[in-house]
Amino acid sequence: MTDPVQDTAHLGHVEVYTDRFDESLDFFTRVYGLKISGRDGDSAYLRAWDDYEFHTLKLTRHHTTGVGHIGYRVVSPEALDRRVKAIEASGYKTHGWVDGDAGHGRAFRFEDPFGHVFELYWDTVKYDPPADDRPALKNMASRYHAQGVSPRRLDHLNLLASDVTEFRDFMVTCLGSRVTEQIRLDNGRLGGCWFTVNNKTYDLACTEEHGRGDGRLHHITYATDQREDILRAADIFLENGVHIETGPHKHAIQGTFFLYVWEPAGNRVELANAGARLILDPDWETVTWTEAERKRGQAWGLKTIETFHTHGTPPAD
């Protein structure tokens, strides 16, 4: 194992595109209970109650689905410069600057080999609520809402690629990800990993692509306090004839209590709760599952469906 960087500090934000953005934002905010930190053109910036940013969803008017750039922030302007530097020098293909958004300042833009791009940013815009959204307790970013779901906290999101080492190597070179998990197929090839950048269990995954496109999304994670708010979720979503995927249940990989559902626009979106799971083993190894362990199921045997092989956004041709 190698000393992982240590100059990410965590996912920020996630730009995910809707061609159906008013029945998307609707979702979004009524149903599963974001709050809205701002518009700007074709885009709304939103955020879990504690979410301490100005946005960690960027949900942008497009003329498809899917994910347009995932955010991370770093722990320091030095940090930013070295891990440029990193990028530059690993012969990923590299956007350059941006002047950064509503929600953060500049930010270095790179793409990883299969179409997605990544930022990573340090100046940050902090949520600063009006009164009628300050917190009785002073150490929360907002005041807690009972507006749908009302998840509290960005937590990951699930890439696709074609070749997951290929992928798991761009994480480990740009980001300075640590793999807590993976499978391990019978082919040899590695069917997902899960990546931290922090003692999070994980911030992202990237499970193997079965479709034939490019740059695509397979789900966006918002986490919940406790299993019961997901209980809770699957009624919320059953009254608004949400598409239920998968689930309650929990996985056998990172032992998460899941829900996904799909959104209006059909960009797959989970609820999870980890409960207190969190990586403090400095040495800790990556756990591996064979392809005769996955086939059993989820943790209490739940089967995995189909679509969660083959669904992702934007559809593939």
Contents of the next structure:
There are 4 protein chains.
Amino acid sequence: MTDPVQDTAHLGHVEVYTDRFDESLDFFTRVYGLKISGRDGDSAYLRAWDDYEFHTLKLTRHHTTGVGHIGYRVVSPEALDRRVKAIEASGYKTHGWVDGDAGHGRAFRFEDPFGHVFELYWDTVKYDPPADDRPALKNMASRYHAQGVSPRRLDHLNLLASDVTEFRDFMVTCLGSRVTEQIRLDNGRLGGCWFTVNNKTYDLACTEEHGRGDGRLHHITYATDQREDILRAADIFLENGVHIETGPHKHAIQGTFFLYVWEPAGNRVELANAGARLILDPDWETVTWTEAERKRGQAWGLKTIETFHTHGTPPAD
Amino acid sequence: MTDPVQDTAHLGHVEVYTDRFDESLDFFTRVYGLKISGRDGDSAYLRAWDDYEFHTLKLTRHHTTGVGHIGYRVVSPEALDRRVKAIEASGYKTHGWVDGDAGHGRAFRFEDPFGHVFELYWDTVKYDPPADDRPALKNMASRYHAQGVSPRRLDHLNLLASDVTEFRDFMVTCLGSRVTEQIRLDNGRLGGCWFTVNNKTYDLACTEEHGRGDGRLHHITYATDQREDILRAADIFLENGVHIETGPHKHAIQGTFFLYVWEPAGNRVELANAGARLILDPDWETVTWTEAERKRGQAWGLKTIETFHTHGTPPAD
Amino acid sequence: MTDPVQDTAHLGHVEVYTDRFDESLDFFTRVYGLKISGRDGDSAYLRAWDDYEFHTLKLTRHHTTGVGHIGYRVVSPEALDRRVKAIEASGYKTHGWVDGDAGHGRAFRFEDPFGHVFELYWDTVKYDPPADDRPALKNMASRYHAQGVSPRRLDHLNLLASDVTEFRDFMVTCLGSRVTEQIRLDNGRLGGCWFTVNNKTYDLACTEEHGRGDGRLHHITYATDQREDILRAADIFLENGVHIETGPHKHAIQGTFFLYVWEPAGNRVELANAGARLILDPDWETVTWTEAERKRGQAWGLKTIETFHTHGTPPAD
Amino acid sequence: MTDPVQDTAHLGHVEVYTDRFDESLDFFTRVYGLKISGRDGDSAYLRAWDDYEFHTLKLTRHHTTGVGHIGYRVVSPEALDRRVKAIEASGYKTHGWVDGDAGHGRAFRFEDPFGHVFELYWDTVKYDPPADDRPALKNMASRYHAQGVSPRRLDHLNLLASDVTEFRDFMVTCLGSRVTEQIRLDNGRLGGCWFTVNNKTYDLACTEEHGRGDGRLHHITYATDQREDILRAADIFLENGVHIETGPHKHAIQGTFFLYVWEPAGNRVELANAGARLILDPDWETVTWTEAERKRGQAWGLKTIETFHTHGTPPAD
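Shown: the form predicted on its own; wanted: the form predicted together with a further copy of the same chain:
Entire complex below, previous chain first.
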């Protein structure tokens, strides 16, 4: 084992496209319980009440759905330099430097082999709550507003790729991610990989694309403090006519308690609770699940429903 | 800001002394719900069901109570070298290299100015469950046995020091810890400091010694997955005649949901749940609480009870 | 044992006075999460989302605070006749028949020896939700709106009386209540009594008046489905500047998980969760607590705070 | 509406047959968390920690599985007389008086048209805990022992009948039950009925027999205090190799949070949490669900799995 240098701090934000902007925005704010930090052009900048940055979700009006780009924050300016050099040396497609969105400084953009656009940045805009959004306890990023579901923070996202092994190499090379768990199919291919750059059990997952299309999104997830928050969320979704796809239940992989819904434009959105589970072990060995093990269903036996394998955004052609 | 190098991975284990060994062991296993990995001489090696190492609590028969030593694991052999050099250069008292306990390889021991003994180690013994302790899900360190409280993993400990500022310098210099929150008293002294070496909000706290004596322990804490586990634990403690000191309630500092009890020998033991709260921000700015703010009590107004300020182990002379 | 005839069905509603009507109404709707069914004159009619009647709380603008009147629904018209005869025969002060409030038909009013006004009624107005308040599941009384705390239903109220034994006789005679638990003080007096007319563990409590004044209210309580709802409520109260008096904690008496706050006019309001606890036993023997037992504090050791013994509404002269 | 006289107090106990007695007993005590009050002949008498009677489950060694008999306690000796007269007048098959089991006095036995045996009794044996089973709080029936799942009390059972309407008439006539909810199939038949004799939302359900055989059991259920207890139970079942059939999820009918498993002999066993939901309304109108509504699945969309429609005990021939 070589001496690890952890350059990447955490998943910072995800840009999600919607072709029903007003309904999606209503869902994410009134029902799901994120807050609006700002708006510009075709985008609204959203954050959970304890996200420390200006935004963790950039919701953008678009002709289709899916993911716009994915931002990770690094641990220092030097780490940003190291990462950019590593990416440029890697041969993966790069877009070069861009001015940051409303929520952060300049960022270096690059692309995985399946068309998902990533960016790395150091300079950020920390959320500074106005008087009416100031929390009762000063160690919180903003007021717990208790609107709708009100998750605490951005947790992870799940992308689709036709070759998960290739995607894994990209994540290890470009972000320095660790692979905490994975699925090895009987045909030898990887069926899924769960990545992390810090002590979270995962901040990004990649599962095999079973439809057609490139650069598709499987889901984006925010974290709640308790499993009860997710049970309560199920009632909130039910009363608001939101399509509940599957859950609440517990994943076998990663042990996460989950609930999946589709926001009005069709993007899959998850709520998740990991309990107190973290990957503290610096030489954690990847847990590999076989196809047979996966067929047992989720932790408590729930079978994975069909749409979970096929539905992604944008829709397959 | 300098480029951070994170050498220390996580709090690994704590050695706790007891002058009522059998009763303490019964408490920690049957009531609190840790498991025994092994025994030797005067010690039992305990771990929570999802602790990945051989032990996180070394319970040792002793003429008194309190903390024996505190072990942190580093991220690599090179990190261990770097840390040892930094410690040796620092002028803090060192004990040098020791063979590891049953649960890990060689360790470098050193001491804070108040007599608490620390050690750093890289080589460890990962817990390899025998057939009857094998979990249903392979990503768990061992079987969820549901005995007593059954917390998931070691969380943190709290030491007492007559000069918290001096203790803080020690932690920053020797372990490379970050200070996530602190209390600044009206007299200018630090009343308490909360430290972390990773994304946990804290793995060690130090509060001002109000009694007498050196090297005292305030409490040791394991993490539960849900707040409900802690409410349920309160009933378990009640039925087992365990002294409940204070809680369940929510700390204003760090926002942790807590419950404090005294194990049979008098060492204070906590259960804590942080929800989904993590410190992901690489340049997190220390949150400083004033004395006036602390006087408001805990998050929901509970006043801190007298023994919480005075009781530590071993007892003051 | 005589053959019991259960005439009284359940606590129906409580009229609460406020000298800060607008702030109280804002508290009960936006923060506490009741819904407005209607308004007339100086009153607003409120209900929890699963209360089946038009209202369970009548909030009335008044020159002072405390309780206006307390309504119980009976099981049938015949039961109403029986109760009225029993009350008239009892010698307690009666007010006679009144037209019902907006929420129910004619009611018979009478008074306990300490000035609290009760009424019994059969005809009621069941809440018929308009389209935008219709629940997703037809067995719910209205939509789960998830506003603020959103308790499920009215649970109980607590009155103060200078002679609890005398109050107990009133409840048994007039309402046919059972006494499920009580406190017997060292001086021989009853310190408190918990009453029920159905399978709930209690729907009304009476504790000894330690201040001055007649007909005072100690608190009114709504029930949440889970204890987690109460922990979450504590954060909602905290962020909204509501005075949290004590809790969350578990009562020794009745085992209820509780949280007490003061609404803006000073009336004490509780949230409670009884878990799955019911009194199903038809010849349940009253549980009697001694003064020594009460001094141990609440279930997990929390000491009762001073204001809990002294604060009632309206304030003592 | 006629003046209701509530003669029947509550479901008292269920006798369950097992052809794997030792394994079933191990399941119900060690894993499910009931306690043994006594044993005689081929039976063990079990109760949950807060059941006030000697037993709520009589587990009997038998050549097959299913339900032995179902006991309801009445509210008084006079009520027992009234019920027996009503039953004898009804024309349903009666077995006459039997000496009670270990847990209660004489009982009157009778049978529904599908072969399920019921009994009514007044005299009972209230559980009197020995010193080591005495609870910390005197209002609890026994110590909260925190073994396995540890539900609080017996909740309900579900029987199968080839004609639910006929079964409903039996329950109304013989037990004086109310029908709180029901399913009306497109073919006009009742698909299911939920009954109660008190404020619980139901204490017995009957669903249409889709297999063959008479007098079959669908499931028996104990109540937990919190939904979290059921999520935790799922992990306990998983680690103990118990077959989890479906759940945890929330029923649309009655809104109960549920989890179904099969004990080692194949009898279906449920855990349920109703939150704070009660039927307090004395003239509650039966909620009728259509076949179309039922096809939407459970509350949050879970589809009912096939075995739930076909598996009963004893197995169909």
